[in-house]
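Heads up, the chain below is alone and in the form predicted alone; it's given as structure tokens.
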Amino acid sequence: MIEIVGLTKTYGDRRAVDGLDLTIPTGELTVLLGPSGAGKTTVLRCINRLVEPTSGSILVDGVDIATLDPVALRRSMGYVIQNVGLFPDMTVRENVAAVPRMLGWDRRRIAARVDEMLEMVGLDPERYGDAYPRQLSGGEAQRVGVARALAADPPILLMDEPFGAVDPLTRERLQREMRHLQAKLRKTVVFVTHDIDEAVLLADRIALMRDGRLEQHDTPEALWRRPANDFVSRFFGENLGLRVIIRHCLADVTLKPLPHDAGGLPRVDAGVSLKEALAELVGRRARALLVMRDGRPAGVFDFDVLVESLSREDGRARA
């Protein structure tokens, strides 16, 4: 768990962070979101002491990080930035191995870990291991950056606009891969972005900041239903409900039973999001969709199922 208590960082007369109190639970992905100048990146860099706070404290599992060696602290945390920051004269394999090598792992263990990490982010070690960063696409380089950050199995992962420099299609793929990885690994992740859709898709909780202060820290569903103030409402706008439904898939909701004429309905996989299912429903001008799970009909999705699912606090339909 990361506990931020009264964190303040000033640059001359400007307060980049102003008395911030924030608790980030273990195993959750917390997004720091807000307009430019909100203090998001400054908070992130204070957590690994790339920036030293003017006042306040940050505790990791009850230990004040000010009492720790900064270099050792940084090696204990994964760090991914927008422009990747791969070492240009090192191969992909050497880049991913960098932190384990500094930690003194033996060669066999490092080699096995590098292959494991590259496979985890969808890169074939045989194909990409000996490549250099200049030979990679933006999306491939960003995957290597994630693999490198995870290589030493850090409990905390810090990510600063990690997908901001890639094209929209690649960004969407990386976001979905990140969501899949986090569901599997359950790291404590602090993720900075200015993209509302990205925040809603990835976050367990969103910490919305303005002028260095915290406006609200809650789940996307709660931010939609119970905004703390007018700024929160205005920031997310009127379409947050539509954004929230991308977080939930058809497998999450209670579907209607199969009717006798279900075979004539358009089919959709249970793994698609409610937003994708809604688009399919409208695009096909269908009254309902036949939801398939593992090749078998699982039930029927229609507008009633969508409305019922949205009436739940967690986005799931009532049984």
Contents of the next structure:
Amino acid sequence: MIEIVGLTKTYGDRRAVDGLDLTIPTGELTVLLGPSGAGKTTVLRCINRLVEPTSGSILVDGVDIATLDPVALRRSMGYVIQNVGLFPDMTVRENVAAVPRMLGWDRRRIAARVDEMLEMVGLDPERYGDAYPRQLSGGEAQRVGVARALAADPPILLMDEPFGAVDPLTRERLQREMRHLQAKLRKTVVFVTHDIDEAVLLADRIALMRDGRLEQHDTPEALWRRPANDFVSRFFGENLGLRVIIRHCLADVTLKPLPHDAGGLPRVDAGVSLKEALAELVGRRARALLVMRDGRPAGVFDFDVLVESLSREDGRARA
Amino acid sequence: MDGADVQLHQRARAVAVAASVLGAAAALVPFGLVLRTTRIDRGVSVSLASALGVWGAALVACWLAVAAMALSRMPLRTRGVAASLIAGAAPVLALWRAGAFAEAYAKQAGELSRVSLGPGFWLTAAAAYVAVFAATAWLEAGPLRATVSYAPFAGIAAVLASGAVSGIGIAREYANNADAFVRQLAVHLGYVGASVAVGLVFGIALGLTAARRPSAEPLVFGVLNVLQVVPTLAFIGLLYPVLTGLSRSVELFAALGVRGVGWAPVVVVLSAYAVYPIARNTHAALASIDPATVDAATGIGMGALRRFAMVEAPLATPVVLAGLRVALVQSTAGAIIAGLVGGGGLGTFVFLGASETASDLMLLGVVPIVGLALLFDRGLSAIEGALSPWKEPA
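Return one more block: the form predicted together with the partner chain, after the form predicted alone shown previously.
Below is the whole assembly, all chains and molecules, this chain first.
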């Protein structure tokens, strides 16, 4: 658990962070969201002491990080940034091995771990292991960046707009993979972005910031249904509901029973999100979809099902 | 193969053709070899083509062949190997046959006569250098390219070692001055080594300072810029009273042989010149490192020292070496001045030859200097390449 208490950082007269209190639960992905200049990155960089706060403190599992050696502290946290920052003179393997090497792991353990990490982020170690960063695409480079951050298995992962510099298609794919990765690894992730869709898709909780202060800290569903103030509802806009439904999949909702003549309906897999199912309805100009689970019809999805599922209380289990 | 490669190959074509034209012209211009009745005679000039007879025709044919290959559709690999070998053979051939010509001429015109290599020959060598450089661009980097690049140098060395050219003027000057030549070559290399060593220490220190403290940058490069533009002789003149004063007032300096002339001002001046390119490149290398790389290095837990050793220094090294290369070439050429102020070195032959109007003696100084400069340039380029496998191959 990361507890941020009364964190303030001033640059001259400007208060980048202004008395922020925020608790980031263990094993959850917390997105720091807000317009540019809100102080998100400053907060993130205070957590690994790349920035020293003007006042306030940060506790990790109850220990004030100001009492720790910053270099050792950083080795216990993965760090991923927008411009990746791979070491251009090192191969992909050497980049991923950087932290384990500093921690003094033995050679064999490092080699095995590096290959495991590359596979985990979807890069073939045979093909990419000996490549240099200049030979990678933006998306591939950021996968290596994530692998490097996770190599020493740190409990905490800090990500500063990690997918901000890649093209939209790659970004979407990386976001989806990040979601699966986090479902598996359950790290304590602090993720900075200004992209609402990215925040809604990835976050367990969103901490919405403005001018260095916290406006609201809650699940995306709660931000949608119970915005704390005007700024929150204006920031997310009218269609936050439409965005939130990407978090829930057809398998989570109560479908209508199968009719007798369902054969003519367009089919859709139970694994897709409500957003994709809705897009399918619109795209096919259909009134209903036949939901398939494990290759067998499981029920019918239509607009009534969607409205019904939204009217139930939020905060349900995610896909 | 991508677009950049194709463009490079096309450009190499144009360069190779231009070099071939230059080479053919060099064989035909009427000052290929200079025939003198005595060592200091003005002499008469003849073209390589006419002096070398049938071999002269072969020389021209070599260049035509290189041009034809450059324009042909031959596969890159074959074209690169054949064109560079033939172009590289041209100066070797010219040198070898000029040696034979010189022997024949000596029999006819007497022992005191001389045959000197004239501008036509040096142009041939220059054209070959450019043509080989262009033709090897058609080859992948690797042992094959290295072999054909250096084959011409091996050829020249073989001809020199065979004694086939002992009748040529510069070789006879060498024979007359062999002991002095070896001694002055060592002195010359000493100047280069000393000045570059000083340049490295101060250059890296000042470059680092300028990179770490941007406020110091204008001062550091302001001073170095001024040093850089003071002409060598004027610089030595300015140092004269200082060094003379030092040697008079401090016994240690006097004992070391520090005087207003001789080796001391040469080392000071060459060192001052050598600092600039190394400091510049050190600064540029560190300034050009992506801030994201430094941020990531710090963020994953590298302390300042480790970050410097593992990230910044390896990234900067090739660029610093490029600066070292410039300093080496600059010092190699600059050390000529020592010959003028009593400091010895290869410049001795240049200035002695000039005062005697013995052009072969001047060449005995100049040719090794050019050779050394090329050697340093090539050698350090190769080291830079070997140290930076992560970069786009040049």
